[in-house]
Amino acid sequence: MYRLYQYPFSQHSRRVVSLLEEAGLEYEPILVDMARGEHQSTSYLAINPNHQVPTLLDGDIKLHESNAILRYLCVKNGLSDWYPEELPARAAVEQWLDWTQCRLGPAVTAIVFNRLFAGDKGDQEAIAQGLEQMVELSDILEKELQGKIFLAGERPSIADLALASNLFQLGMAGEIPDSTNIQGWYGRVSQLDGYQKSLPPDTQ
């Protein structure tokens, strides 16, 4: 059985939970309460020195990065529906996983962390910069989704799960883009049972 160290208000944790639930993979969720600083504890740092979640344990294998965990689970369990083998679809999945992590993720974190979790220490300039970046990023995503059901085809992939986890995060700050294609795509991903099971308890 997999062991997943996670925190429900972490978008990176939720994308992994979404896949585990969608694929029906057996796992033990282990809460790392970041609100109480457990990710900085000596015991957790021995598991993940990056003081982040999620961390997946599979026997002797230990993985920290959420998108690496998604890929690992797909390859190990033959989840080609979620991580397609056809090169054009695989390339699209890889591109949007990286885009989500490298471009969208920092803007989302700047907005949500500073507005909701940093309290009085929230960096207002970082929020403003994140919102400015979201104008460009939302436009890129809106155009990409024109005429598409999901990012890599007619079926959802791990790229959709990763991106949707960030959109939910933006929603906590009231900043989900309201453009037509993004709203339609997000509505489709939001209906997935695994996605619903990944959400923090008070928001389901």
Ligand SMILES: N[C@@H](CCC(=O)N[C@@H](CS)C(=O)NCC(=O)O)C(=O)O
Second form
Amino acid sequence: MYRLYQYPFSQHSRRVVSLLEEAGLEYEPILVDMARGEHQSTSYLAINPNHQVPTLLDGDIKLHESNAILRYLCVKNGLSDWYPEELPARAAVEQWLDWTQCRLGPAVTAIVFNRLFAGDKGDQEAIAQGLEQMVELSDILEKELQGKIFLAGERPSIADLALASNLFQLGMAGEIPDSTNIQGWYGRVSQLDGYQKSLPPDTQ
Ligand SMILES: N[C@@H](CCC(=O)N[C@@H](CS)C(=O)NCC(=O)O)C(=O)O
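Okay, that was the form predicted on its own. Show me the form predicted together with the named molecule next.
And the full complex, kicking off with our chain again.
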């Protein structure tokens, strides 16, 4: 059985939980209570020296990086619905996974960490910069989703799960873009049972 070290308020953890739940894969969730600093503990650093969640354990394999975990689970379990094999759809999934990680993620983290998790130490300038970046990023995403059901076709993929986990985070800060295509797409991903099950307590 997979063992997943995770924290429900972590966007990177939730995308992995969404896939495990959607695909019906058996796993043991292990809470790393970040609010209590458990991600910095010696025992957790031995599992993931990056002091970050999630980490997946599968026998001798130990994996960090949420998107790498998503790809690993798909390949290992033949989840071609979630990680399509046909090249154009595969390329779209890869592109949006990387975009989520490299472009959207840092802006979301700057806003959400500093507004919600950093307390008095919240960096107001970082929030302002994140919000400014979100203007551009929302526009890119809104245009991409024009006429689309999901990012790589008519059914959801791991790219949708990854991106939606970031949007939920933005939602906690009251900053989900309110444009039509993003709202429509986010509504569709939000209806997925596995996505719902990944959400923090009291937000489902
Ligand atoms: N690139 C990593 C990022 C993971 C990450 O940033 N996790 C956050 C929670 S969402 C974390 O554990 N932060 C604690 C820290 O960096 O010390 C991934 O995709 O898994």
